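Only one chain comes next, encoded as structure tokens, the form predicted on its own.
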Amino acid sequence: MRERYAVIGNPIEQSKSPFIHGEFARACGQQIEYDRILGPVGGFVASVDAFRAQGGLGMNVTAPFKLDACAYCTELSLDARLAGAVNAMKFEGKRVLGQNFDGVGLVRDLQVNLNMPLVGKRVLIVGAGGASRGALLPLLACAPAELVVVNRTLNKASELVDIARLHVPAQAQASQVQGVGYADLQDRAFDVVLHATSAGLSGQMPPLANSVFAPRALAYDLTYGKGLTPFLRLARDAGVSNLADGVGMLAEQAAEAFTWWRGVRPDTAQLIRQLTVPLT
């Protein structure tokens, strides 16, 4: 009998996780079954309990259940605690282990797939929501020269930075981590600009000046499969030629979960090629 895993969300039919983990399993010679589970709003606990009772060993978690998963877990990684959200769970008897692999997946995509080492770089994160929370500690661990979080509501950016300093004070100080408002970005340029809000998909772009993009900067949108998003179009029009979306992050965070569950790391290069949508 194949060991069972699944992804839970609502809606869920759009999830690429079954395809991704199916490809990983075939490449690594792993015999697993991986399903989609449509969790009723308000019914997360019952859905997960039922899956565990049927022998399920682990789950990926997508919207809107990442906060529910955080509350459900009995043990959380540091990244999951900082993000306040869980995107992967492992079931070991009564123990429910929770991880947030988004930040690790982002960093691996930046440094390995896109050949953008972050040490000594000036990094700007646009937005202070859950995606930024999940990315903060892994980014800081790469020792950038600066890590700046910009948000329309300054208090949210400052709160996120304060939380990071509590967990990694030495890294935070060395990297000059800051939370700022958009007006504070005047005359500042960054080597890596990460767009981590959902507003751009509706055309509501944050007020970023062309000057935030340093020469040879990388503009990276954490969304994926949407082509040239408003943020990436803004960067292109500012003269940035190094553009990327989050398809590599999607693949890498899935690979982290697969490795955590199965003890073998899949290669992601072919999968990323399969999932990539041209940025046009």
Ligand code: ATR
Given for the second form:
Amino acid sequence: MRERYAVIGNPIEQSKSPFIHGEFARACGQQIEYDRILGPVGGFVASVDAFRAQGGLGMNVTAPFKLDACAYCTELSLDARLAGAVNAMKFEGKRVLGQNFDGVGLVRDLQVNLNMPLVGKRVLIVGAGGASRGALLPLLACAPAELVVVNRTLNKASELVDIARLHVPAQAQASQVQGVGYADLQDRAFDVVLHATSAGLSGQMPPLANSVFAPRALAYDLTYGKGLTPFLRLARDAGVSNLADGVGMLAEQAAEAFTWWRGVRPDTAQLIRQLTVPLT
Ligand code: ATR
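Can I have the other form now, the form predicted together with the ligand, not the form predicted on its own?
Below is the entire complex, every chain and molecule, led by the chain shown above.
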């Protein structure tokens, strides 16, 4: 019998995980089955218990269950703990290991796929919600010169900075980590600008001045598949030509989970080409 994995969420039809893991398995010669599970709201535990009882070995977790998954796991990685969200679980008997690979996926996409080494760079994260939280420590581990979190609600940005200072004090100091409001960005420029707010969902845009983009900056939107988002359009209109969305991050976080489960690292280049929606 094939070893079983699945993604759980509600809704779940939109999830690209079955396609992605199917492609990885084919390319790596791994005999796995990867299902899509619609978890009833309030029924996360029962659904996961049932999957494990049928021999399931691991799961990806998507909205709205990332917090439930945190509570379900018996052991959490530091990234999952700090993000307060789990997007991959591995079942080992009674043990349930939880990981959040979004941050490492983002960093790998930036540094490997997009050829943007972060060491010594000025990095701006726009937004201080769950996505920013998950990215914080993996970004810091790359030793940027500056890591600035800008947010509409200043104390949420400050909270993130406190987390960094608490968990990696030496790196947080070396990298000059700061939480700021939009008005504090005047006359400051960054080599990498990462957009991680949900403003686009309501057709809005955080108030970013053109001057935040340094010459040859990379503008990166953590969403994917939406073409030229309001943030990317703003960057393009500010003269930025190096634009990317989160398709590579999506592929890389999946590759991290696959490697964790199967012990084989899949190549992501072809998958990223397949999933890319042009930024027009
Ligand atoms: P996620 O988990 O997707 O990151 P979240 O935790 O709800 O979502 O966080 C959403 C982020 O988008 C927050 O940083 C939020 O700013 P506030 O903390 O000030 O609410 C940001 N955001 C949402 N709408 C925005 C808007 N119109 N302008 C600027 N920031 C916005």
